[in-house]
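In the block that follows, a single chain appears as structure tokens, in the form predicted on its own.
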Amino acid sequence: MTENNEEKTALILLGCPQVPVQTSMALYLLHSLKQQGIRPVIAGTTAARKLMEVADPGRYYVSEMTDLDDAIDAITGKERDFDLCFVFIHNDSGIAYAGTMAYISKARLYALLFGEHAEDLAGEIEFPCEVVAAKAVHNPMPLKRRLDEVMQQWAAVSKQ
């Protein structure tokens, strides 16, 4: 978490890759993010870490990643924490990891949902988490729709 005058944090939560839009939203998310002036780290597994790795091998948006499991074991052992957290969400394990997150971390907590069965999944969510949910599957732009409301509201309550 921030201290004092330190930069914001953000954790990026990253499940299996099996919907296209997660990756391309990741990296719209960590545009997003330092355009604020957030310091923004990907937790993964091997797949989600490898194909974000792809995607900016100049490691221009993507500047510290981690294993999605020492991610939460470090949050557990209190020696880590972030101000946001961003849990990419599009099968039952996504919800649990956000679950997780919940009761774990004190960052103010997003849980993402997309892919065909986004608003299903959002009804499971039974934890403290602004929801962004959208039917987007190949075609990421209904998920950034959302997710630019949320960052715009969130910029606008951050900087009062």
Given for the second form:
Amino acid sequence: MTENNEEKTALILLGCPQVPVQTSMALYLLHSLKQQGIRPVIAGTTAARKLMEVADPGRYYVSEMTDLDDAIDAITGKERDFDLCFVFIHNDSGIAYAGTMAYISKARLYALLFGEHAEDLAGEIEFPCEVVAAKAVHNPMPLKRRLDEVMQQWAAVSKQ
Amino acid sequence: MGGCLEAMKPEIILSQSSFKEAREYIKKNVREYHEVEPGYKIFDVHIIGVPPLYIGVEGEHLIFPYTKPCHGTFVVKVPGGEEIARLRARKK
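Could you give the coordinates for the form predicted in complex with the partner chain, as opposed to the form predicted on its own above?
Following is the full complex, with the preceding chain placed first.
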């Protein structure tokens, strides 16, 4: 939920960083959100967060980061919520985390599916969210194009 | 694995399964099971997945799904302690 009346917030939930495009796309998403005045908070495994830290040593894009369990604690404990939530998904655990966010958070949920089995995984989603899926493993461009389409639609709606 | 849960040396009943497989295992193999909401915290871990999610009780032990971002969902069995009473006391 928006934490003050001015600034919207987005939770970016990173999965296991074994698929190369995740870190690149997460940085790109941070850039897009900041351009729209949305404050991003990253939640992820230790390795996923370290990859972000090392890729952005000047902290141009990465600001607040938190542990996955701490983020879930804050939302279930009603201490905090977000306007938007983007969940990076390339395996069944990613679907499970996105399903959890759909249940516990009031945020508008985006499921970003990538990796070898992105389309199959998209078929597993049975909860309300916007699906952004592309078979992208090493080359982020298919997922970037899909995300650009969604962000443009979202920006247009926000301006109305 | 959560530090507290890890210290309890859980018995791993199913490893690297899907959260749906974990759900089905508990439903089919544990006589007493309770539905919990996603994000329900047990010891130091959250139950992750899409409803319905179940936690089983077998004697003095709890059997529940534990999801790791990189390795899928495990079904683990640990001594339940006070968590059993907390689980049973929940409103249905």
